[in-house]
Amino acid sequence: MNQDYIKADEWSIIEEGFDLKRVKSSESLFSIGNGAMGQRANFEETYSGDTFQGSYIAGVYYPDKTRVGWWKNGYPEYFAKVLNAPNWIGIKVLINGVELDLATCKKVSAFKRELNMKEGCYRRSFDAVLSNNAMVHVDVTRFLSLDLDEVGAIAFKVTVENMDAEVSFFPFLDSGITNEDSNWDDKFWNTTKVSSSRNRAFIEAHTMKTNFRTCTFMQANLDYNGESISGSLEEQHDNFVSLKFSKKAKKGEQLSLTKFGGYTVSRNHPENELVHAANEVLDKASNFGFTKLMEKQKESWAKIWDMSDIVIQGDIKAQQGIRFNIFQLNQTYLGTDSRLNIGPKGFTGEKYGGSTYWDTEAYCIPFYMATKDEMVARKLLKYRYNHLEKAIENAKKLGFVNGAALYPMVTMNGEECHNEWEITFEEIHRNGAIAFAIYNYYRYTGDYSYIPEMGLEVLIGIARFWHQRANFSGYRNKFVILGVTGPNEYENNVNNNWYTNYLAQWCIHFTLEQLSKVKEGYQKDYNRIIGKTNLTPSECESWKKVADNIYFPFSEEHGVYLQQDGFLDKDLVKVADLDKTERPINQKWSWDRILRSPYIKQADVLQGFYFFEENFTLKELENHFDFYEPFTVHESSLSPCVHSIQAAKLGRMEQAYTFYLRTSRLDLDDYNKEVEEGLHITSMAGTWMSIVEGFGGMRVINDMLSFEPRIPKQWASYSFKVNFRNRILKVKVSQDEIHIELKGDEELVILINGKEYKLALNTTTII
């Protein structure tokens, strides 16, 4: 049974009632971020119950040494860990000397959390009876500023309802923190200096090995009936500093502590000026004040929502789901820094190392291309170009030569840091996703300049890898690719995974096409690239020979491409015939049993049909969907969205709707029973795709934007905006009509259900 305690609401995530057993899940669901930092929704006050503490700084990581039972040549030396950063949110609270702790209170009532996605803030309130019988009401508001992205703000308000009481606040900073996820329990942080000045405090620390220098800072102010209460230094030692604000409050009167905090980092400032930079940003925050900074937060989120919102009429749970996904994507990455990327857990947990996966290219780039300026997506592509030399080094470690590039499965700095051999060595399809993203970016934006400037070098490195990774089979008289893991990670070390082989063929052909195009139209860039890569015509001919003669496993009996050699040797029992108590199989079965089963973790062959649907007929899609989906357990967050898009294309709207709900509410309803570890950020872009590409049917066909809209029967209407080549289109689909409005500098011809329509500026076209 899925969790169901989150209240349905169009704009907010709401929890009512305090339950010790769901604290860690809620810490994930109510996480906040601003692209530069983020944090789980841990309580500010002391909490002695079970909790997963987590504050994270974008781009700051630790190279945790790989831990494996048997070392193999080519293993990465380390697994990059996203780091639990020094804690700045803490506020210890005493009421007549007794500590406020929801785990030990006599009674907790009227507990409510709300993540207001429209405004970008997190609120919490409750009533509690302490062991000394003091009855307190607490209201807390917290947000991470988009305008001052090094600053977070907290308003912590306490009212003692039944007596006069001495209320003491101890806002603190703590760098004595640990990671939940650690291979060797190494010390990740070294604190170098703790200091304070009046109502401000600072902890200077750096990461071990990577030597990221940080200053964690805070400023606190206490207000009582309009009077500002002075604080003092309470405690200061090796990795901790706290201030004290205390006031005897009359029964029923409120005390309000405001705390600004955050991080300055050597990635953005000279390392000897971090405290100075912290003081400067605290000055700015102070000049705004909590209320004004909160108003600016609302304004900034309003601008984001104006472009990225999807409005669904008639289905609150579906509406809440898509907004939650869009909100978390924007909290994680805003495109302001090309050194950053989109980790699969974002700022909500530590699993997966918090690094960059192929998810960015396959799922996230379409969302950022369409909801922001195209330069945001270009920065994500530039990120890979900047790591090309590392990708060549990664391939060289595995025995590849001549500039062949293998992009990492997991990375922070371009170097592979995933230490499971079946992933590191074998899940090489990630290379193809990066090449596809280059194609997809050009296809959608019309901006070809990336390819001669940067992309072609990436494509050459990838084509060289595929050429060397394939080998000629005399038995088949074809080129084969052996020993791989496809997107379906419930199959390891297989031969001729269809998706991998198809990507290899496509990548080579696409690279050869771009070489001709750049040679013809960008001679200077072409000469530079040929000189840099030493590419020769004979090498290109050798690539083409591989691509033209690659082997694809196919079943004449079933009329489908086989996921890999030997797939039909399996006991083909469909998922519907599995005992429900056996699910999810990744938690109930041994790995040996999973590997021998026909069960598919996520879209594999169907991932290829999603990427390259124009190369296959609708009947071919239908055949493959009907063959593979019944064996798919969807135990990857990346699976339901692809199936929703394809089900919609096939006109199977009930199935498409079911898959959409699963992808949009994957975390809210905790389908995979793991939300306490963090959210599935990158798959959230797939939720957006499920509506825009699935129900909306958005494609680029023959260089024209095209829509084939469909609508689930559960919805009265849905609408979304896309930025297509600097024109903004608003598409609204109801049960009876399609409305399309165009804004920009020039008219646009688009396709609707295969028919051309010329859209006039600032006019709504009704179809």
Given for the second form:
There are 2 protein chains.
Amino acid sequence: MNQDYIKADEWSIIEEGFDLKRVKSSESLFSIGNGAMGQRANFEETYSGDTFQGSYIAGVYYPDKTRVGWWKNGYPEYFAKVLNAPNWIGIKVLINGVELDLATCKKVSAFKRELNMKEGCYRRSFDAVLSNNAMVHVDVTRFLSLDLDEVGAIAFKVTVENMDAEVSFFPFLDSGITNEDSNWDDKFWNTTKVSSSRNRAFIEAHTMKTNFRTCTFMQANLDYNGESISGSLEEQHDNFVSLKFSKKAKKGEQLSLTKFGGYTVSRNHPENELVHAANEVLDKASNFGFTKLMEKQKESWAKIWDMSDIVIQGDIKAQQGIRFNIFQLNQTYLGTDSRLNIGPKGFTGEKYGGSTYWDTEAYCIPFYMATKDEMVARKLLKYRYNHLEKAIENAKKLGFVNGAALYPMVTMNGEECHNEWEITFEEIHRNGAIAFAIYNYYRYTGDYSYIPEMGLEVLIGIARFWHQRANFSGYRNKFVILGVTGPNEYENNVNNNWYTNYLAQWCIHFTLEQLSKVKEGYQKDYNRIIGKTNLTPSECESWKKVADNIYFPFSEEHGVYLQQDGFLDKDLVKVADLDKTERPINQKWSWDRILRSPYIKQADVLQGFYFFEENFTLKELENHFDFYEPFTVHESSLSPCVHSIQAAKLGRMEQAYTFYLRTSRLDLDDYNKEVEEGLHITSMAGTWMSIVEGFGGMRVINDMLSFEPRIPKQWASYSFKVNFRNRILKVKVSQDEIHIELKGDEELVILINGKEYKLALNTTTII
Amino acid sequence: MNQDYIKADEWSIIEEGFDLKRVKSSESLFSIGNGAMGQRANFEETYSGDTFQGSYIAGVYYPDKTRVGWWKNGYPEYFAKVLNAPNWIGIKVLINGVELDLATCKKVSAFKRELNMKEGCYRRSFDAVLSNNAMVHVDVTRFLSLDLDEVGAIAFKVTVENMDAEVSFFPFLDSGITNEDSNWDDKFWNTTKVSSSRNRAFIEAHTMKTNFRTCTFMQANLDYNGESISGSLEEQHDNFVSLKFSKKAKKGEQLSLTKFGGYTVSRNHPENELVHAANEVLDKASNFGFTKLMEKQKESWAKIWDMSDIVIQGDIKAQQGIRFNIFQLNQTYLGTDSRLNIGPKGFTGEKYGGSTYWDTEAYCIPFYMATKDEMVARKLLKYRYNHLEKAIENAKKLGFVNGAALYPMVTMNGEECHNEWEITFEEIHRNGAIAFAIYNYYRYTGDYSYIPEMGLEVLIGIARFWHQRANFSGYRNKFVILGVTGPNEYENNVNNNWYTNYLAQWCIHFTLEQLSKVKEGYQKDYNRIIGKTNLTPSECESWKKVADNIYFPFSEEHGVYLQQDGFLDKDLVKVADLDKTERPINQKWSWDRILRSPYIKQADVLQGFYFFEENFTLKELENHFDFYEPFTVHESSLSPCVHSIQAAKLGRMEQAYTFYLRTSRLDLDDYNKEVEEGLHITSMAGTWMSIVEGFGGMRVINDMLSFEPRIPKQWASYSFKVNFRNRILKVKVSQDEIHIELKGDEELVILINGKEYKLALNTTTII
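Having looked at the form predicted alone, could you now put up the form predicted together with another copy of the chain?
Okay, now the whole complex, with that chain kicking things off.
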């Protein structure tokens, strides 16, 4: 843990007291988003202290020219970057001509931030004494509307407590912004027009290269004792426009500036109608007004929470942690647009550039399947189907042929945009996660239709890749997969990573099965796919030969599959025996030392045991967990959740609980000392999994929903809801009982601790 | 082979005909150097075509900020770059006001370049028709003086053939130059003063960060029919100074501008006396005059050739190749300064930044030992001794302790300046080459004194490194070395690279032997070293335990040591069976494909067999050669020479000859399609080895010089000289006989084909 200034609270993230050193961290933690746009918790008013500015528009990116020390053949030419978008939140404030700036005030007190997760809004208030001795009280509320998802709203309230004072507000738009994470200091935005009309203003700008056209817009109104004060245009040039609202206010009386702002984008509107669309959405927002829009916001968040909330009784920090995770996931991705995906930092920072990693398939899909309509997960699958051609091109660049597909490590539009050979070229297990998600979707939702419609083509491309990527080792008389990086990125360019080999085998077998099923049940789709892919029976035979004869490194001595060839050659000192000053090794050790150590960044063999647990006995899981976990440093945000689930399954609840806390409060407590750069969004889905799959023991077994609930001794109870095939189940687990309530149109038979229960409709079953 | 425009000639490199596309290639091939400075064959006059400008001063470099895509702990902060230095060669020429520029002339004919290697000078001549129809004949001679090594001399002769014409020469200096190979477009030079005095001019400038202070200087004189035409200052500002010499010449009469120029540097003079030193050296050059200085140049080169020439009869291309290699080595390093070393591109380009690689120890030292006084090789060894503290710091950065030393992969001043984890951190065999060179030096020269004086400390640091770098594998009950890159850089992060493991073992055993020898024979040195290093008998015991128990991968099936663990898992298709369109693989294949292929860039296991051949039988060599060479693509300039030597040893003269041609004409014929960037200087020493050690079979066996001469059937004879322990032997091998002539003060017993011969003084022994 690196920080603990966030107050424990069930529904809110709260910071009290102003500390310049915490500003960037809080800018991440108090970020808001609505799936279509996102905003770091930057101040509206001028702030001359250290800050990391970030406004983001979903799907708007820039292909930054690749920067490497030594070029390797096959590297992509660019790295698609999440873009810092034009600033719409800015409001300069003058009190008797002196600028409000928390970095230069004489005194700041009663500073408080609150991210109200229940209502989906962010509030900030403080008292400050300016250099002219004006004592001001400021109260700001900001939210990004779920109902009008192009609009954000701000109510900025100022009261001068100790004098009558002229208060001036300058709400502005600014497209002269930069990305911190720029390779070559390229200019990412080109502004084409700045305009204003009464209390509204617009900046039309497009991204360079990708040419996403945007209109950043705002409307402002000032209210003083119920009177609306009119404003005027203050400044309009280049990439900046500012209005001005000024009023001499009596001592102790409040001035309230309301600002609506946001973006209309050519992804959603004809490109010559962006200002028109902006006016339309501003009209809608004005018609509601700030208060009514805020009420709608609460209602919309209430709906989300109704389905996705997890309630933990008796452990307020754990409660806050899980809600923070669920809240951020919903702020990032709502499943309304199959062109979008879930970036590892969501809308909270720039790092990791491109938006889509294998995190989506491995970690996020279960959350979205269980807490949303199944169409949401289907959209995430379709995203990859839409990128199949690009995945085939990507494989071609690396020398693969005949429609083999390698999905990118990192992408925006389907093209690879990562450039580290040991990851880009070698961390190929990502291809397996994409196939696994297809299986997982069908297993959970029971919706087979995706496979004949789209999934099978993806599977064929992936199977072709594995078939070509393996080679026959005459020495072993088996097929081997050389030169890979497994999920444990603390090993690079290893041979026969067990996880990768297992996935390769599984992908081919699964694809062959689906080919048979589609051939039987969906003749028309089958013919279309065979026609398109030119797949022949002999090619399938050839895949099967590889899959049936793949090599798995195994240690007879330890009774475990080996993470890769040569793992036992390492100096096998357990993490517990490492000096604490050596941790985290990714900050303390040189890269070569990490590589030759036995230390594991995140689940690798155990990731395979997580995906395919039905293929292994509990004893096997225990052996492997006991062998590998002691070497695992969990220095990836994706590590603790899988271990928490497995520890729970092994009945090791103390360990499971420790892992849970680490995953759920990773950012709140800043375990990895990097929260300033943004939040770890994708691993937040892992937190949800550690409760629902870990403690709740939720699985689908033989087409039946199953639970094996356990509960940490620190908790009185926990409850969650899942949507299983259009039935809503609410599960509540306390120390003594399990309550399960079913809502929907049909009864459901489920397994609890291996025993079948027929759940009656709208009734709570107590076990 | 990529080009063949160089005319075959025994003593010269000749280009005939002007081709814009060949300019950059010829700029490399016709480079000149004198050990202290170097100059690409850029034109003196204006040239608006594509060119790669390069003037270099030995030991003057710039630490360019590291550029990587993804930072890894342990990377150095900068990469020391060979610097393009201020231009001293420039002479703008106007004919009746029209600028001479070969890229824009109406016609260029009779263009010829000649690098006369015997005399150490570069000539260029051509006829050109300018836009004003002036027909000019130009004849330029340029050399860098061996006698005054701060001075270069140019005679630039112009004759207008078809009219009386005003010819103006503007000899200039220019410090407004850049490096092509700059990471961040930093400004590398800061000019502090530009001055002139009569026919001389000076630019004082220093490098940024490293603060090497330099004075670039020139003096010019114009001669017309024996009359000296005086000049005047034309332009003097910022970072530029130009003189002007103008004369109306009669049709067909020659104007000759002589320019002396060069650098005085704070490495060699007090920094406030650089202009003074420049004036002094210009006085000396003027006193000689161009013609006399040129005569001295011939004499000095004659001395170099007398000792280092290799004469091949009956094969003019082979003759030209070997002389080109010997010439370039001598242009690059003459052994006069132990602060200097041999950069892979010498003074012919910028690439590979830092100057010193393991190439020096592995490839260059044998050449310098045999063709120079032994002090030259000793200076190269001392260079590493001087860097020992930095090598210890370098190891410390990577987590090693207790005085373990890891010499840098690339360096200027002892600090590591490479930044690719798989090379910087993992290509650690370089440490072994540095120890091997100490052994090789003693073996050849018989001078043991270096070891007690300096070498033993280096060996202790290296032994400590290997001891710590190995770890015990409980699985194998042996010590293993994990995560390395061998000489074959087409494998990264492999385990138990046989060559590395063998070197590690050898280094420790050799160090322990030397400790005993120094303890016995050099008590005072021994005490000093033990005091300084705190070496204890138990530490030595612990080294020995590692060395005695190191693991070597071996294949019983093939009867060969394996390049690394898992080599036999590869798809073992031989190079001969690869489609030719796939070659060179480093241009045609993605990096991951190269890595998992069996293809070998340069000798790896065979490099070990080269260094330590006395430890292996001829049959073992044959087995390993037959196993590995068929997988070797020789895509490193350092590859063919070792294979040529081993093929010769195995009596495979056709193969040896093919490898020889490839190494000796690598740049002349541009096998690697990159000669524009500069020459492959260090591999040129390998060419010398392939004749002397390969065909000549020269070795030191039991402290005795030994030859086992063979001769390619294409040659009538070849001869070379070696300095062995201050005796000069001239060896001439023809198809029928071996002639050996001994010069010196003492008789010498040598082995020829395993038989002892006592050579009489100043007599030719015929065998």
